[in-house]
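Presented as structure tokens, the chain that follows is alone, the form predicted alone.
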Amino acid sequence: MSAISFELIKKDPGCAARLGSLTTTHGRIKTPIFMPVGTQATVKAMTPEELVEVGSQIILANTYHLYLRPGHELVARLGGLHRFMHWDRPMLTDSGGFQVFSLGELRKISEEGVKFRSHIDGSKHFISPEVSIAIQEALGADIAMCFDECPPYPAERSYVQKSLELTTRWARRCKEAHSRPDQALFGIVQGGMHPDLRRESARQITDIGFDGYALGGLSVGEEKEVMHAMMQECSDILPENSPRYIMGIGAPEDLVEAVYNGFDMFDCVMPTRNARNGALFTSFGRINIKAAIYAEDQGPIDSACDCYVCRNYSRAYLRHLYRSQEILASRLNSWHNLHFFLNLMKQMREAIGRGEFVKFRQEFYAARTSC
């Protein structure tokens, strides 16, 4: 039996958008959903209680970073990641593949796995499909991801072809190594920005069979039109009755396009990273709270937003906090941005429920003056 169950509740009549319900060991998730990123067992600047208040149903943690510090064995001894970080809702761990491959000259890829040096202290390490699964089983998230190779962009077609074939072989090894019955395992589709290779990878990964399926290797520098085209290429190939996940995308327009194309799950550091840099998301686009025009602005970040920050604090105060380098600036900015992202997903679920996602998409773009 699978550690999760996915119910397809409704499909929008005008596009591929879909409403679903994903049940895991730690609870039920309404999809489509955005997952805040808790890289090192924390979503930066937010407590678990605050994450619940802004609408988080599931969060993501990072295998690579937790393997290096504090170590997955320690987390396991302390009761697993949920207990360690005081999070009792669903959680997903990535495989560590993207972080390892981002190390550039600090890593060496082979059929067996990847040798690399820690970005923290330069120490030598090795992660294979089997090691990645062992780490994720020790961490104990509800959903684990297969170890894959994420090709750079741009890359020669011959390299991307070899990369997707290696990803497929590693996916088989991940499935064979995975043994934790209360943890689901998702396969990852690669193939770069080549439509035929994306379709080939999707067929290979679905032939192996997993609890869910993800698109990796997007939002790595490609043009928006190319990213959206890759979504379209894969949506019809991935099984309808399994959750579909696009890894690492977070721009609001990309989330809307992904839902429009029939995907269910998303993650990105964008809301919290932008918050720490003073960039705030609104219903009409993105604003830079550092700008002098907000120095005496008594209005909220977004008059259409009902989050705690918009109900209680002015743009002028938030600008003051940021320019004063106060910790509260990161906290309040992160609170607002996460609420915006999670509320956007709620609005999309409601639009699909009404059978009006096409209309929602049109109104979303019409309201935005910048992004």
Given for the second form:
2 protein chains.
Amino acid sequence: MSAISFELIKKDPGCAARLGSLTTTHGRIKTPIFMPVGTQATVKAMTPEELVEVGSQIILANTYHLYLRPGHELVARLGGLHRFMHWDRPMLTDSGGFQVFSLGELRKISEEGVKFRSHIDGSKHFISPEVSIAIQEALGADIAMCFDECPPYPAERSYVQKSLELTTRWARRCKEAHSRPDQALFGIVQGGMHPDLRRESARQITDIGFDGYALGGLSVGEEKEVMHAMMQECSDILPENSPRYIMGIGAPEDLVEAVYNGFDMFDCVMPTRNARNGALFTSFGRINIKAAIYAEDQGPIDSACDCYVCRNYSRAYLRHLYRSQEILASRLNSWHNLHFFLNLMKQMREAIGRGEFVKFRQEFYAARTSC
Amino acid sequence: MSAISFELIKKDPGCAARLGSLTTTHGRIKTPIFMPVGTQATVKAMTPEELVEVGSQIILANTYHLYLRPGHELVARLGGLHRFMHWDRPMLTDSGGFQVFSLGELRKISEEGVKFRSHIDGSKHFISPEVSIAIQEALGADIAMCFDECPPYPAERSYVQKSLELTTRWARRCKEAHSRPDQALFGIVQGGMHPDLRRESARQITDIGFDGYALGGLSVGEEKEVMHAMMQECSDILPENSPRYIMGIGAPEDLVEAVYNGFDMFDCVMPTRNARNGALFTSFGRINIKAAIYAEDQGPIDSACDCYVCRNYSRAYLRHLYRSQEILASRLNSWHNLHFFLNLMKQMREAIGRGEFVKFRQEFYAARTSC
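Mind pulling up the form predicted in complex with a further copy of the same chain next to the form predicted alone we just looked at?
What follows is the whole complex; the chain from before opens it.
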């Protein structure tokens, strides 16, 4: 029996977009959904209650970071990650693979796993598929991810081919190692920007059989057009009756394209990271609040937005907070951006519910080009 | 007619502690009260709603900082400080004097006022009593403070004497310059650590006549015993039917001593600044959350505390957030510390209401020495 169940509720008549319901140990999620990233057991600058207020149904935490600090065994002794961080709703952990590969010179890959040095103190560590699963079971999220190799971009086709085969062997070991009955395990499809390799990887990973499937290795430096083309190429390579997750995306337009192509789950640090740099998302595109034109602007960030920030604070005040390096700047900017992303997902779900996703997508682009 | 009215509700039978009600343009305050400090038009890491939740009745903003950035005229054009920062309850601004004098080599005092250089960009500025009042009227707090000279500690008696006389001449000019009918103006008594000079200053300032009176120049580096002795010496030098404010204090024990000696209003950055450094206030004394002993501590900061933080988060999690330099660390620590300070004031008001402040004070010290 699986720790999760996925119900496909509706398919849009004009495209591959789909409405679903994913039931996990900690509750039900309406898909498509965006997962805010809580790297170090906190979505930066937000409380759990605020995450719920902006519409978060599920959040993501990073295995690599929590393994290093405070340590997964400590988290387990304290009752697991949900209890530790005061979040009693669905949660997903990544495998640590992407972070480890991002360390560059600090890591070394073998068949067995990856040796690396901590970005915090330089200490030596080793993560294998089995270790990644053990860490994720200790953290206790509702959904764990297979430990995969994410090839760099660009990469030789031969490297990408070898890499996806290693990822498949590691996926088998992850499934073998995984034992926690209240936790689902998702497989990850690699294959770089080669459609045929993506198909090959999808065939191998779905043959093993997982509770859900993800595309890894997108948003790794490729052009937007390449990324969106890959979404289209991969639109039908994952099983229809399982949740389909694209890891690490994305910008609002990436989310719209991904949903258009039939994907259900997404995560990205963009809303919170950009917020801390003063970059704010609106229905008419992005603005940067530090710009001098906002110095005396009494209007909200986005007059079409009904979030707490837009209801109560002016651009002039937000600019003042940002220039003054106040913590409240990071808070309010993160709040607005997360609300924007989660509200965008809600609008997309509603559009699919009405069978009008194609129209929604057209209007989304029209609004943005009008500014 | 005054912009505020103060009603003395009850005097404790065993000491000078008193319960009062201060009615301002933006609402009524129960005294004694602690005012969280919102230096740059934000109480660091807190939203206005959270300030209300922890029990804030009135907050303080800093004239010096807001004059430099974003500028008082900009704030006035945007509808005043209340609207700018989304705080519709009582507010007090200091005069800028203390901050300007703290600049040391960057400022020069004359009869006319103070020339100084900005700590932000080194630009040249001049604040006189008239300028301070103009800035404070533009900001529009419920209570403005006279521009005073705060002598350093230690200082020659002759310097302190001259300084308090300059403060009196400036107080006259402040009263003359002040015109906003919806804003109260408080006078400031100086005199260093010399009881007779404090009495002399109080006589001169009360002769001019203000809506309330403050002691300035305490908590400037003197020993605790000296500070507490000065509170006792000054217990009866301010009019009984006006609010009595000690500026810039203090630690919990300072607040207890000040209330014991009949003072009504206080402000200090201590709860928020200490919070950002991991220092937390509890009923049994201070702790620092970064200590290794809290690594696996599942208990709350203070089991006697019912604040949002103590209800939902463990010391282990707060330690993790602090070590990980997460914004949520500053948020939750500030939340708890402000709740502690404002709850302490509430407990003191209740003790005076019962006529048992002397007993309360004994129990306060007994609880702290027990750890």
